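Listed next as C-alpha cells is one chain, alone, in the form predicted alone.
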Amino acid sequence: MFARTAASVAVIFTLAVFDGAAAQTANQPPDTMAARVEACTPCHGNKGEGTSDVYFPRLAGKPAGYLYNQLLAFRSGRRKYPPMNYLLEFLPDPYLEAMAEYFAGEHPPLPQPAPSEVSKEVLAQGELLATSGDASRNIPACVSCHGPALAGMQPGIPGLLGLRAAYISAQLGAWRYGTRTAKSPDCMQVVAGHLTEADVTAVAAWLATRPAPANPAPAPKGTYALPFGCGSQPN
C-alpha cells in the first residue's frame, strides 16, 4: 500500500513539474531576433520602419555594415543619445551583428513623403546640391555616395529615403560640430564642413520628399566608385 502509495505520488509530482515547465516554457517569447530587438521597436518601429517621431530614424533595410557600425558607435560612447548607450552597453559584437542584419533583412515599404513646408527656391537649391553639389566649395552631390536612387551602397553607406527633414537635419547638423563622428577619414564631417545652415535645410527638405524607387535596395558593393576615401566602407 505505502509503494503504490508512494509510487503515485510520484507521478503526480513529475506530472506536476512537467506541465510547470510546459506552461513556463509557453509563457516564454520565442528566443529569436525579433523577440530580442522589442525593445527597439517603440524608438524605431515593429520592423524598423520607423515611427511619427521625426527624430528617430527608420533602420530597416540599410547595409548590414552601416547599422553595425552606429551600434559600435553607440556602445562605445562615439554617439551619444543614453538610452542608447544603455541598452547596447554590455552587448559582445557578434550580437550587434546579429541586430544590424536583422533590421538590414526587414523590409517594409517605405513611407510617402510629406509635403515639405519650405518654398520651391529652398527645395530647388536643396535638389541642386543633392544631384549636383557645389564644386567651387568643394561640396561632393549626396548621389555621388548614396547612389542615384539616394539607396545607399553596401556595406557602409546608408539609403537617405525614409528620413524626415528635421532627423536629416539634426544629422548634418551634428557632423558640422562634431558631435557626430565615425571612422577616419570622416567623410561625413568634411562634407558637412562646407555646408551652410541654408544649405542644410534646403538639402534635408529636398531629401525628405523623394519617393520610393523601383528598389530601395542599397546597391551592391563597387557598384560606383566614391569621389573620396572614407573610413566607413571599405574598399
Contents of the next structure:
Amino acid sequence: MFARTAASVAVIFTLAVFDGAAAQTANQPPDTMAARVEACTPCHGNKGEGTSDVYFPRLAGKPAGYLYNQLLAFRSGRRKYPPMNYLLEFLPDPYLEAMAEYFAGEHPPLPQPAPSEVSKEVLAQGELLATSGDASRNIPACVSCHGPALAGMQPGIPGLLGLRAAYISAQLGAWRYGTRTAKSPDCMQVVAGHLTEADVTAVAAWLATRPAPANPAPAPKGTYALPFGCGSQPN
Amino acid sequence: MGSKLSITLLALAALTTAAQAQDKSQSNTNDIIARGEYLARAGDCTACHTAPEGRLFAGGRAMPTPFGTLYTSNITPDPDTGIGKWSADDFYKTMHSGRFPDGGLIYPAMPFASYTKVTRADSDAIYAYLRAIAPVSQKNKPHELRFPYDNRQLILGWRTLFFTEGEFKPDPKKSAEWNRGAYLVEGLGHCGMCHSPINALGGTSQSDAFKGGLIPMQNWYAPSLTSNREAGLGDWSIKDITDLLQTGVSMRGVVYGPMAEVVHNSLQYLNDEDTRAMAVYLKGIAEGSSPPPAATALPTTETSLLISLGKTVYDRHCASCHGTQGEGKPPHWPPLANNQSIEMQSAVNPIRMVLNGGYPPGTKGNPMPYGMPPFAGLLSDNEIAAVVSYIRTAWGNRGTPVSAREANELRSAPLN
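What about the form predicted together with its partner chain, after the form predicted alone?
Time for the whole complex; same chain goes first.
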C-alpha cells in the first residue's frame, strides 16, 4: 500500500515536472541560432542571403573566420558603422563566433547578377584590374587573394560573389578613408589606397556582374599563396 | 648536547612561524587585492578608464559632455603617467573629496559625488588592486572643453551646489541588507549619475535623487528608480530584480542601451548577496505611483488613426515575438503589456528600441541573448510613431501616443 502510494506520488510528481518543462518550452523562443540572430535579418536576410538594400552585404557561405573578424571589428569600433557597433557592443567572443559559424553554414542560392549600369569599356577595365591587376601601380589582381572563382579562402578571405556594386564601392571607399580597418598588415587598406575613383567604380561594377560559379564554397586554407602579407589571413 | 638540540628546535620553530606569518600576510594581501577587484567591478571603473581595445585602466576614453569632451585618465600604477606615485591616502582623498592629491579639482564626470560614500577600507582595497595590475605608460590626453568650461575653478560652483562630502551613514531603522544595498547603489554603483535628472548646470539636486532623467549626449532616458510608473521596482519580485541585474533579462523586462553596459561591465560580477541587497534597497525606495502622465498633445482623430495603423504594423512585424496581446515570451522576448519601460512618460526608449533594435548584454547567466531587430530602415517615421503609440496604449498600457516628429528626431540619436 505504502509502496503504491509512494509510486503514485512519484508519478504525479514526475508528470508535474514534465508538464512544467513542456510549458516552459512552449513559452520560450526556439533554442536555435536562427532565433538568436533575428536582429540581423532585416538587413542581411533570413539566411544571410542579403536584402533589397544594395548597401547591406550577403553573409551566407562566407568563411566563418572572416565573419568572426568582422564581428570583432564592429564590436571594438575598428570597423565603423554605428548600427552594427551598437548591436554588438556587449556580446562575448564565443557568441560572436557562433553567429559567424551560423551564417558561414547557410547556403541560400546566389542571386542572379543585376544588369550593370556602366559602359562596356568600364566593365572591361574592371575585369582587367580584377583578374590581372596593374603592376605599374602596385595593384594586385582581386583573384590573387580572393581566388580564381572569387569564392574566397578559409579562414579569413571572403568571397566577392553575390555583392552589389554599391556595397563593394562603399567598402573600398571605407578603407581609403579609414572607417574600415583590419588587423595589421591591413592589406586591403594598402590596395584600396592605390585605386582611383574610376578604378573603384570599374572593379565594383564588374564584380557585381559575376554569375555563380559551379562551386561557390571558399577554397580550403592554404590552397594558394597570397602575394603579400595580410593580418586577417596569417600564413 | 640537549641544550644545543633545543636551541636548534627553537630556531626552527621561529623560522616556521615567520614563514607562516609571511604566508598569512601574503594570503591577506591577495584577499585584499581580490576584494579590490570585486569592488572596482561594483564601481564600474573599467567602463570609463579603459578605452575600446585599450589596455586595462590606461584611460584615454573620450567622454562627450554638453560642455566638451573629457578624456579619462590612466589609473594603472605607472609612476609617470598613471597613479604609481599615489599613496593609499591620496587615493582615498581623491575618491572621497573629488580632488587630486595636489588639491586640484576633478571634473564631476568622475562620480566622486557617489564615491565619497565609499568606506576607507573599501577604498584601500581598490587601491591595493590598482597597485597590482600591469602598469601602462600612456600619457593622459588633455580635455577639450569649450570656454568657459575649460576653467576648472567653475567646478567650485558645481561643488557648492551639488556635492556633499561624506561616507555612507547606515540607517539604523533599516535592515543590514537594505543598508548594504543602499551603500552599493548610492556609492560605488553611482546609479544616480544617470537615474537622476541632470539640470542645465550638469548636476543633480539631492531631492531629485533617482527621479529619472534624459542622459545628456546619449539620448536615452534613464527612468526613475522611485516611481513605479517608470523603473520603480516596488511591484517586482526580488527574483525578477536580481535576474535583471545579474543576467540582463527577467520575466518583467530586459536591460538595453546604457544599462546593458552597466550589467555587462559591472553588475553581472556581483555576488548573490550583494545583488539581493541592491534589489531589496531598490524595491524599498519605490514610492508608489506617480501622478498620471500629462494628456497627449495630439488631436483625438490623429491619435485614433495612428493607433489603428500601429496595430497593423504591430501584427505584421512585432506580434511573432512579443505576442498578439503583448505577452512576449519572457525572459528572452520581453512582454510589452504592463511593461513600465513602454508606458513611462518619456517615449524616447521605446522609439529608439524600434529604430535601432538591440541585444541585451551577454552575461554569465545569459551568454547568448536574443536580439531585437532594428526597424529604422523598414518603417517610416509615421509607422514608427504608430506602432509605438499602439504598444503604449494597448492591453491596458497607460502611456501616451507619440508623433512622427518625435520618431524622426531620434533617427539621428548617437548609437555609441
